[in-house]
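Below sits a lone chain in structure tokens, taken as the form predicted alone.
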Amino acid sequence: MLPNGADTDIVAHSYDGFPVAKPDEFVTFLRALPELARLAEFTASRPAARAFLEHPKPTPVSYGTEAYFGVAAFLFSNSSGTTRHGRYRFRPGAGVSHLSAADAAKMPEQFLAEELDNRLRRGPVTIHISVQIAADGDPVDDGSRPWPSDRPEIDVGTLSITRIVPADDERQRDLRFIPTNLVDGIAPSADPMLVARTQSYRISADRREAGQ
């Protein structure tokens, strides 16, 4: 939610990569997923996907202590008119913290939410927004490959959560995540998913609305 009274989607999540790159092979891989051996057929050939899957996960300790990566490549402009590719990266202001497998398995279904709600009673939690910058030859309509972590980083932001909007199952039915969903400067790369995940959360949205 923007100042302005306009607002803006971005996907990102605490994996650095995405399985696969195009929208036929995600629903494969989902289809596959819940069988061992068509799985293994598939990330025989798919090395990106088999990293995802092999790639360790911890629970943090909280929402706040966490990294989160843009999933897909948007062109950046700037006042100028200089134009570059770009993925987002999110880092806490506390810092990234996980906890170990035992203690993870200690913890209450909704210890992260209840977790949040309390850090937030003793003053806002801050993630620190930046722009990886794409080098020449790196994939930017390919998220399933990272670019190295030596590319360059531009700070844009800082995003303060100051409390916990009061549960509204109306208003959660109406929620909307469009990826292309855009401010002026930004514009999609030619990554396929963003078309992909734009239509079928439009279509999830609208299940909801309809009580489906």
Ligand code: HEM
Given for the second form:
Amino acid sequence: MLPNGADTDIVAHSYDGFPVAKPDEFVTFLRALPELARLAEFTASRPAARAFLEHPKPTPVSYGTEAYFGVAAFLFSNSSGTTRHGRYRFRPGAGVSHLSAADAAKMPEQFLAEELDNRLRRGPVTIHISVQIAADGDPVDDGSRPWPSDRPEIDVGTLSITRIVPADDERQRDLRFIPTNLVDGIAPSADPMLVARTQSYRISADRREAGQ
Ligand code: HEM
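Form predicted alone done, so how does the form predicted together with the named molecule look?
Full complex below, order starting with the chain above.
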């Protein structure tokens, strides 16, 4: 929510990558997921999908101790008109920490929300936001291929979460996060996922608003 009344969204998840690069492949991947044989056939020729499925996804101690990755590249332009492809990276001020599988298995289903509420009673949760800058030749239209970790990062600010806002169902239902809801100086890259996501997120949010 911006001071001028506008709003913009960043959508990021806790894996630095995505199983596929193209929307139609994502449909094939989602349809293959329930069937092991079909999934094995799908991942046989797709290392990114295999890596995504095989990558450990430990449960974080807190939403505030997890790292998040924007995956899709955007075009960032500065005041002197220089434009660079970049990807968002969120790093928790408290550092990344996960539960052991055994401890995670003991936790109640929705423990992260409660944990965050308790954590915020002790002070704000900070998340450092940076933009990783692509080097020439890095894939800017393929979120399934992370860029090498030695790429320069620009620190663009710190998010301080101070409290949970009691939100009734209606308010939560109306929330929508659209990855291409951007502001001047930030533009979508040629990543085909961005168009597909914008359309499908809107459909999903419209259905939610309609109570479907
Ligand atoms: C073509 C590819 C993709 C499709 C079709 C897709 C589809 C969706 C849909 C339908 C939703 C629910 C939106 C809502 O109901 O408000 C969603 C949520 C989400 N997606 Fe994707 N997605 C795609 C790719 C990605 C990628 C690459 C990321 C990586 C960051 C991502 C991260 C998320 C996150 C974090 C949410 C949760 C947003 C929330 O909590 O409201 N998705 N996605």
